[in-house]
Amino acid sequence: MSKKLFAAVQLGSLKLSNRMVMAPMTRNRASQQGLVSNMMIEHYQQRATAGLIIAESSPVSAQAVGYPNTPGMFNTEQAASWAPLIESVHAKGGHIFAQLQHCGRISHSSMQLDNALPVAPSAIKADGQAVTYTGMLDYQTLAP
């Protein structure tokens, strides 16, 4: 294994302790209201020695939600729920970035406010099924 992997590196204004980057991966461990959970805090704290963590995707609005139990950042309560997670990673010397998302057509009306059809750039139905709170459901044709 290359010694460079464990060498510090400058990334913009951040000095990372090593060159390992934890890629984002949807964990579905937030509350149904999109709040960061204790399980999430523990998960990221355990991985804080990576040079950089890119957190799981976080919906940017209520219309952006596409998966159950994903941590949002689109209201004050959700944003505040990230603070203990970020502080725990920083306390271990780690760095963490957020991956922002809007699922578009890869969502389902059951994940939307008032069961509205998902918002996307076009009305084209995706192939496959959406992960929902009640199980896998076919993607839908979106409103034009």
The other form holds:
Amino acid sequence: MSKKLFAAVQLGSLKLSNRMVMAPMTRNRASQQGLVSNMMIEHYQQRATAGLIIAESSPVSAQAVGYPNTPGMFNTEQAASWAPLIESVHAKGGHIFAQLQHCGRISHSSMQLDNALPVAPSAIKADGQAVTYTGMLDYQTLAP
Amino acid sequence: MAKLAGFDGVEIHGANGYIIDQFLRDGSNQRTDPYGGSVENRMRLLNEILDAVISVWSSDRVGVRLTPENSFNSMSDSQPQQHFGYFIEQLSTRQLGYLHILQGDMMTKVSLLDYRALRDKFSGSYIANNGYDLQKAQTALDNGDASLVAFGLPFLANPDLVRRYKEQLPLNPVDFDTFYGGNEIRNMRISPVSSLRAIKRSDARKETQWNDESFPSYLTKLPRPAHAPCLHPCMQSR
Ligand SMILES: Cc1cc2nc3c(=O)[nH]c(=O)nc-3n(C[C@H](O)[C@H](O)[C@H](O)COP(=O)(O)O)c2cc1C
Ligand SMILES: Cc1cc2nc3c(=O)[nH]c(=O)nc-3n(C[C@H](O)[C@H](O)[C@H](O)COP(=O)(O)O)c2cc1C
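Could you please show the structure of the form predicted in complex with the partner chain, as a counterpart to the form predicted alone just displayed?
Okay, now the whole complex, with that chain kicking things off.
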């Protein structure tokens, strides 16, 4: 079998040690304020031998939030909480990208500021239920 | 914020039925303004986001993730091959770090599109994903179907997946009950072969206490997504 998967590769200006990428995976292990937890640091630094890690999706604003306990990317406290995680990946020779997320209709008013309805391109609701801090709730018909 | 935190780059999440994807696919976008209707209009939001992000990051530190046919989150499109062909041609002009495609439908395991044709419309690095194992990944790289391969569940269950693939070691089973949340000591048992004992008891206890205070207990009871992970090749091999 060829060894290409394990060969270093240039990704733009980054040199990755192999062609194995860790796909982004939401684990709902951040605090309610969207701060990175110790368990997350452990999780990512254990996987730092991947050529590139794409971190779990992270909402870019309070409105972008769609799931409980997802790590945020919209205030300086959140950014600061990511720093030790990123450092621990770099210390092991890894590279890590953030995944910038806006959930749109896959959210619920109980997850939004002032209980506002989530936003979406059109007022077409998704089937199923949103995961919220108070349990599973039906998706709502939204304001476009 | 991602730059402030020290990330090497950012991936724009245009996949899996979240807001960018809701605009891109016509099953969820029925707007009649400049953000709906034609492919140009449906891509406007993504283009504006990219313009903004590339004003902060060098374009080679920006990736985009798309899911042309994943039906997760009630998504659909009338002509995914043509529509995503257009989106990808446009992305190809931006000197992005990479294009990352979750190929096929995670819910049904059906894959009807010609991903090689989509891949060939993109001039930069292409990350293929969904259901890859060592063999399929090597084949994709050898055939030029992908420049890199992303692994989800295999990395979730095997922190040292690189070593396991390199040395062809057996893989851990995926524990579906610990996908989300963290107030289970079991999470800490998912360990690299090499450092099974490295996670000390005390650390595990510390994590558990921290979690018990911080995580809503129902998270571990979330319904397991009813789809593909169970069909993943890393599960079939056992
Ligand atoms: C627990 C879990 C969480 C996920 N979270 C995300 C996410 O935050 N963002 C995303 O784009 N994809 C997410 N995905 C999809 C994965 O990135 C990946 O596309 C999927 O697992 C298929 O790849 P695989 O067959 O190698 O596992 C998630 C998948 C799982 C199983
Ligand atoms: C295949 C798959 C893809 C996912 N993609 C994303 C994603 O793109 N963004 C995200 O924030 N979470 C993602 N997740 C996490 C889930 O959407 C969510 O946390 C999980 O499915 C819990 O809700 P459910 O039990 O109703 O599915 C994904 C999960 C799976 C299994």
